[in-house]
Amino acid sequence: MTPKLKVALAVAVTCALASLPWLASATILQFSISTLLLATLAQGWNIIGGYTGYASFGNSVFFGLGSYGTAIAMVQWHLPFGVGLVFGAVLAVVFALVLGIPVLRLRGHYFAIATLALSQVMTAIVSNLEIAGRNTGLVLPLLNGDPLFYELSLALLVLATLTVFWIAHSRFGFGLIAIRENEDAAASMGINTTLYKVLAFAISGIFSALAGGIHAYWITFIDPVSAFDLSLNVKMIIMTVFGGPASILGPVVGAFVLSGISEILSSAISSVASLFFGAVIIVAVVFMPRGLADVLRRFRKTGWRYFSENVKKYRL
């Protein structure tokens, strides 16, 4: 497929998705908003986790900061929604810059544990802030505008995907990949690894925060536990790993596929749905550790041997 044909296909799919509010029912529209926001979160995690190789559990903190930034601006300061979105994104960037520098000096499971603790710390801090409504949370103004939230979510996903596309073809992106493969070697080649990692952390945080702000106004209520929900971060990781980390469309495909299957299971067999994401991550890690994107790229050549080769390669 030629580059021009790929661009034309992407534009056509985007236009088709943009027309959904005029064709779908209210239930499908609400499910689509949730799926688009999850896909955006997965793309954001893909920048720090897929390209940089740092398994962050702190993106749920960015989501919560975006939610509370929007809510505080609208409820406490009576500012417009757009200003609240920007304020939430600024909070995420400040958080990434201030805490990213010390935390990103850690590697592997030490980094994962540190970011895991951040969500618990932020939940405790926000629960004691009067401006954030303490444990009871904040109620945002009611807006019956699902089509608006859908278009905002779609636009944010397109922006996140274009950003990942730029990263994949830029000097900055090559630097992130070098850090992922061998950080010490990347530093010896003159790459400012600290700067690259903090920038990746901040960009990832911006998209997570914007998704959190849209979600907060859409559901009109937030509290510390739901805003900094760690299970949301787990979903980001699973969707990215399933779709294909360090790929442009892998996280989007992973979010769409897994959200659809999860929705079907939850309406048919609720007890099975709760175990679904755990089963997915086990299957993905064992049989397709590089995600669906790698399966589609190599399956034609290797056939079913692709899965057995992965098991042998990673000695599972």
The other form holds:
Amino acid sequence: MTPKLKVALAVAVTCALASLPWLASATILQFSISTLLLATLAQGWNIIGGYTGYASFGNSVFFGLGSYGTAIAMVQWHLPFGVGLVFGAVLAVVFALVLGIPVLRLRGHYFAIATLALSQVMTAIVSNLEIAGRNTGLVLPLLNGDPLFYELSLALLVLATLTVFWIAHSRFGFGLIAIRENEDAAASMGINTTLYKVLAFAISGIFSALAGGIHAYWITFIDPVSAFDLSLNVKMIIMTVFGGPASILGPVVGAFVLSGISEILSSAISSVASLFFGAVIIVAVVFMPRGLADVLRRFRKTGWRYFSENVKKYRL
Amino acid sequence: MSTPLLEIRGLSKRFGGLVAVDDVNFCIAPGETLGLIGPNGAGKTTLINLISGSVTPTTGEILFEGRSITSASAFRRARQGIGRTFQIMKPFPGLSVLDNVAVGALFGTSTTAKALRVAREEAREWLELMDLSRHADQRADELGGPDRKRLELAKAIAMKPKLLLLDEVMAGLNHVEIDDVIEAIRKVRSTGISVLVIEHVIKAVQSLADRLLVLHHGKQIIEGAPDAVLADPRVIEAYLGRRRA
Ligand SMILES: Nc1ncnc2c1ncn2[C@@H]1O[C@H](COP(=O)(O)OP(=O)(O)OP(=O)(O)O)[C@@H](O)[C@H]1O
Ligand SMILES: [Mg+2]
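Alt. form predicted together with its partner chain, vs. the form predicted alone above:
And the full complex, kicking off with our chain again.
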């Protein structure tokens, strides 16, 4: 495919997606909004986890900060939604800068564990803030406008994907990949590793926070436990890894496919659903540990051997 | 004499009870190649780590182009013109050989934010020099030992450093390969850069170094012209003697 054709295809797909509110039922629209938000979250995680190689469990904190930032601005200060979104994103950036600098010094599992701890701490802090409504949370003004939320979510996903596209083709992104591949070598070759990591964390956080803000206004009610829900972070990771970390469309495809499967399963057989979902993930990790994106790239060349080779190569 | 490119003053590094580098003092002039030899565990790699900023000194000072860089971070030193290789090689395993080198061209001492395409073009030239062109599109972790060594060197050279720190880039290579690498280092050096070369291969040190510095138990025991240093009884005892024994 020529670059021009790819751009044309991307624009066509985006336009088709944008026309969904005129075609789909209310239920499908609701499902689509949450899928688009999940895809945005996965795409955000892709920046810190996929490109930079830092398995963040702090992205659900960004989501929570975005939710609460928007809610506080709208409920307590009676500011418009747009200002609330920006406030949430600012909170995320401040969090990324203040806590990113110490936490991003840790590597591998230590980073993952530290961010995990942060998410617990944030839940506790927010549960005790008067302005955040303590344990009971906040109720946002009601806006009946699913088509609007849908278009907003789609726009945010497009923005996140364009950002990842830029990262994949820029000097900055090249630096992030070098950090993932070998941080010491990256530093000794002139990459400002601390700055790059913190920026990646912050950009990742901005998208999570914006998704959180839209989500909060959409569902009109937030409380600490659901806003800082760690399982949301786990979903981001699974979707990204399933689709293909450090690829431009992998996280989006991963989110669409897995959301679809889980929706079908949960409407059919709810109790077995999560079990089956787990099985799908295990099979995916064993047979395609580098994600769908890698399958698409290499399957043509290697055929079905692709799967057996993966099993051998990663000793699974 | 003009200001030295690198000046080391009373540099020491202590790891717990072990003094790995003990009060070392020396200079490297612009365009000069200094050979650093010494038995295993003498502190050679630690000295390079101190200069490149991977390790912070316990005491002492490091000056680059007359300014203290003692507390500068590793990436800043790289940008100022200190490029290094790692004895335990640190390739970017998942990247192509070409992109490994492109990182050096894209970052390193480059001050303009050049396009990825330009960096890759530059990287191709360095691969040519290091005889790695046919591996350009392979993943770095698919390379064999000798090619990995050459890649490590190509990455550092692509940074266009003013001072190149080489930590045993010839270890594990055969005679023909060693001659090729020596030739490549000569070519790079002809652009006027300084080199600090650690090597156990005496032939390589002799043919490259303008001066030799010998470390033993972290202390510099002698410094001078290569032939004189290699003939010195202290060196034969500390270094060559022990190897032959
Ligand atoms: N990070 C570290 N922590 C503790 N001890 C260290 C560390 N790095 C090096 N050492 C010790 O310092 C001493 C000098 O090590 P160094 O690697 O500098 O020697 P070398 O001259 O490069 O040896 P070789 O020829 O084997 O490469 C050794 O005893 C080593 O065990
Ligand atoms: Mg060494």
